[in-house]
Amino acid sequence: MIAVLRQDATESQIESLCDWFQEKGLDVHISRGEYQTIIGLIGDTSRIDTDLLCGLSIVESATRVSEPYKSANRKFHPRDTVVKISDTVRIGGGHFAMIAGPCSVESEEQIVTVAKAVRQGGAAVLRGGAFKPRTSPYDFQGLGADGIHMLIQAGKAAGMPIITEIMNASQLDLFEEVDIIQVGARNMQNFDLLRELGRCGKPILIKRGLSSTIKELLMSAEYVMAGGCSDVILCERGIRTFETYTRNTLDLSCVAVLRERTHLPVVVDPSHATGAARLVTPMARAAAAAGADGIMIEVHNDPSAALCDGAQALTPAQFASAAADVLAVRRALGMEKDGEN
């Protein structure tokens, strides 16, 4: 349920109303806009009489929300959420960020080289895998704790915040200096992990599962937000369909739907979606035009020698060109803000 308050509602009146809701056993979320304050109620709202609520002097209207996701719902939070990654990097609410780096951290020299190159090419956040979930147990699984340490050092060397994927909650201690924790497609519905991440106090990026619906993605975000984390970023990375010419099928309609349904930022990963370097730039352009809040691209200094997903990795020069194209699209559509990431 959501309650829209009148503009002349005082702070003491709002506080009294929230106390009443909490006495009813409901969780209360307040969203303050420039002209309107909205209270979102989570829990068993059947004990709230809508007519009684609308009769209160400070309540303009009350509506029951049918969707099972509440905290992630735009009805609860009409204004776009802006996730602050660092002092200079923000995602959402018109703030756009390019995220780039190798599929996996392979060596200190490799990750530092790529970090400096993508920073120069226009990236605001450095990505790199330390723990790699692979279909085959015989494929390269990442460098683990050593990989995270190398990624942290590379981020410092390039002056960039970092993002890397977590596999299970037991690894959380290793992520102390990681700026954004990524939940991969295979873990999107690992609900125990999502609950734990909701309490970790860091921004969380959730990738859509290979066969997951948009509603299921939003419910995964709800798990994290129910734990207390409001800084959640959603990522479309392609879904499994009958098409075989690309690794996955990039669902760009997902961007438009999510922008209607949720206030959370939406990032697109054209690298995993297409699986082919030649397709990454055109899909990055399309994602920017669709209204994505960020693009995540795999970049390797020598893709032919990459230990993981070299076929979809761009070279630093190709990334710089792709980033310039994305920026041009945003400018052409009037999306670019002054002082953008």
Ligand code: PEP
Second form
Amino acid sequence: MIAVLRQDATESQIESLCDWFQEKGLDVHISRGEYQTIIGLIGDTSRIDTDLLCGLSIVESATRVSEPYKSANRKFHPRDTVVKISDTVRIGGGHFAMIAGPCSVESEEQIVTVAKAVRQGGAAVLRGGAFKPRTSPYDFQGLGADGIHMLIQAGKAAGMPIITEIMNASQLDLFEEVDIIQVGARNMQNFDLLRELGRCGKPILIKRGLSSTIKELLMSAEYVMAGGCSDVILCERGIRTFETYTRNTLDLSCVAVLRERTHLPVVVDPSHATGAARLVTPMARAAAAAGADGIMIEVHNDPSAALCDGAQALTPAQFASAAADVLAVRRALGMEKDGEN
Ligand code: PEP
Ligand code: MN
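I've shown you the form predicted on its own. Could you give me the structure of the form predicted in complex with the named molecule?
Full assembly next; the chain just shown is listed first.
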């Protein structure tokens, strides 16, 4: 349920109303906008009489929220969430970031080389997998703890925050110096993991499951947010359809739908969506035009020798050109805030 308060509601009136909700066992989320304060209520609101609530002098309107996701719902929090990644990088609410790096960290030299190159090419965040969810147990599984260590070193060398995937909550200790924790498509509905990550105090990027609906993606965000984390980023990375000419089908309507439904930032990954390097740049441009808050692209110093996902990896030069195109699209559409990432 949401209660929209009248503009003249005083702090003490708001406080006593919140106390009353809490006495009824409800979780209270206050969203203060420039003109309006909204109170979002989570829990069993069946005992709250909407008419009674609307009759209070400080309440302008009260409505039940039918969607099962509450914290992630834009009705609860009309303004865009801005996720602060580091002192200089923010995602959401007009702040845009390019995220780039290899599918997997392969060696210190490789990740440091790619980090410096993508930084030069316009990336704000460095990616690199250390724990890889491979379809075959016989394929390269990532360098694990060593890989995370190398990624941290590369992030420092290039002066960039880092993102990497977690596969299991038991790995959390290794993620202390990781700036954004990625939940991969295959773990989008690992509810125990999501719950645990909600308590870890770091920004979480959740990738859309291979055959998950937008609502299911939002429910996964809700799991993380229910643990107390408000810094959740959603990532469209293509879904499985009958199409075979691309690795997955990039559902760009997801970006526009999420923009309506949620205040959380949305990132698009055209690499896993298409599976082919030549398709990444056109889809990155389209994602920017659709309103994505960030784009994540796989970049390898030598794609033909990559241990994982080489076919979809851009070279650093191709990445720089894609990033320039994305910036041009954003500028042409008046989306770019001058002087900010
Ligand atoms: C990745 O980003 O490296 C990855 C494994 O992606 P996804 O979970 O979307 O397949
Ligand atoms: Mn990959």
